[in-house]
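The form predicted on its own is given below as one chain in structure tokens.
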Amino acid sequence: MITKIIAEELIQKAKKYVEKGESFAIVTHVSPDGDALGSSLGLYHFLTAYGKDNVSVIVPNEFPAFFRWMPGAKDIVIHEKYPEFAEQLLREADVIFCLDFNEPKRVEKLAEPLMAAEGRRVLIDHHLNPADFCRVAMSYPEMSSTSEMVFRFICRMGFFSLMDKNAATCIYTGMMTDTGAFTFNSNKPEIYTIISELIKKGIDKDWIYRQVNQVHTESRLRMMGYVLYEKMKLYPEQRTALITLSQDELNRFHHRPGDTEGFVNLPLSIKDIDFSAFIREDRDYIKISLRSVGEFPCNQFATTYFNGGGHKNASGGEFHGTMDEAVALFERGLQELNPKKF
């Protein structure tokens, strides 16, 4: 038995949009991760199975190559590559699902056309403090992932039977990746009830894990070795580790989107390290990824120092300045919000 977390009023409003809508757009955040893609493609496959012929998934920019195997991934429209087409799809959509982001700025250049579109917007998300930009807002930070919420949404509408293997595969991928393969934010029994139902749909969870976590390029493995040997700094007094990568270093290893995915988690395997940060240069800013174990709230650290947020044990932010300045701010934060005190 799965409890009814999402308010019935929200389910019924969104269900009417699903029933009456003819054209759908599904939008997720910049640099889409496994949960963003899993929830979006899971909903895409459900809507298609429901009989909707005009359904599009739109992402702001390229996504990691190790997610390209996901059913439906080849049909995703990348705004950065095809801006006019992506914006046309938004304009023509009767219903726009906004998945895995809590405010328009998280879709960057897609924000303006998204807000200008006349279609009914529905938010499905699990991040804190959602902005008021959708007619229906299903926001539940206590959920493990947006993919879990999509599963619950489909079931609560009474359409579990329409969830096929493709939808189940995508939803499981999102749940798995957003919990670090069920190593954090994953202690609630209902998560495993959902996994059981997804397995009944025919998914191969072991194969999915391998595609995401064990199939990578040679250059990524070499970059991982470089990161661990040359670029990891420990702060024993704060039970913290830091990894940094400049744009030149990324280029040295022929970096592609997603190649650094998971690097932030690596130092947490070190005894007595409770907080890990990965700071790397992006195109226009410094990207911050934070992970913690135990009670240290890395989302508080992200909010306080890097204009970010997220979950207690998994969060991120950004910094506009130099790498040295970002590291200096990070080290100041360690002194002020010492993980060892938690």
The other form holds:
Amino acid sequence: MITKIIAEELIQKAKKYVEKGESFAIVTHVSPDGDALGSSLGLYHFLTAYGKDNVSVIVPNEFPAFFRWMPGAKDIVIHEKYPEFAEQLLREADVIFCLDFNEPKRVEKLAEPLMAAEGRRVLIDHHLNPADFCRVAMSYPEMSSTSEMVFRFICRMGFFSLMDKNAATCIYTGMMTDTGAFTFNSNKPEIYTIISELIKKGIDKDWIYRQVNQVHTESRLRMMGYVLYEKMKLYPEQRTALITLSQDELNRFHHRPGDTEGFVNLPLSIKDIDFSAFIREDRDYIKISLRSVGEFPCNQFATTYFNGGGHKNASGGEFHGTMDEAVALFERGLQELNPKKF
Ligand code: 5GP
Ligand code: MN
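Can you switch from the form predicted on its own and show the form predicted in complex with guanosine-5'-monophosphate instead?
To see the whole picture, the full complex is given below, headed by that same chain.
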């Protein structure tokens, strides 16, 4: 038996929407990661198996190539590529599921059509401090992934039998990627009860791991070498590491979405480094990713200095200005909020 984490009242309200709705849109955050895609596609397969034939997954922008194998990935509508079609789907949806994000800002240019749409919004998410923008809000930051919440949601509605192998594969992918393949945020025993159920649905967890982690390009590996050799700066006094990449450097390595995924974690393998930052130039602004091990709340760092947020050990934010200014702000942050003191 799995504990009832999500409040019964929320499950029942959302269940009514599922039963009565005819057209469904599932929306997730910008630069979708494994959990964003896994939870969205998991729910998509469930709704399809339930008999709904008007279900779409809409993402703000392109997702990494190493998720293209996911069942249903080919049907995802990318707003940046097909804005009019994506917005039409949103307008026509009776029910809009908002997965793996806590405020409209996290879907960037999709925020406006999302908030203008008349469909009923249902939030399923595990980020702290959710904004009040959905009729039904299932927000449980203690959950290790939104995908795990989707599993719980489907079970609690009484539809476990409608979860097929495709849904299970997507849900597992999200659970795996949001916990670094169960190396952080993953001490809750029920995670493994759920995995056991997913395996019984026929998933091949070892194969899934390989699809996500062993399908990279040569240029990504060479960029990783460059980053580690030339671009990693250590701040031993703060137990911190920083990696930066400019747009020119990214171009040099023929950067594709997802190519820098995981770079921020690399310095954490150094003894005595337990806070790591990766700052890179995006097209419109500077993006910062933060990771910590142990007690240092890197989401506090992201909120205070980079207009962002996230989880205690994995967070991010953005900066509008030059790379030098972003680095200067980061270093000021290290003085004021020294990770060594935590
Ligand atoms: P990543 O470094 O993988 O882009 O993001 C890690 C986590 O940090 C995400 O799951 C999300 O919770 C959070 N995060 C990243 N960027 C932002 C941001 O700009 N704003 C907020 N609020 N959270 C972010
Ligand atoms: Mn997540």
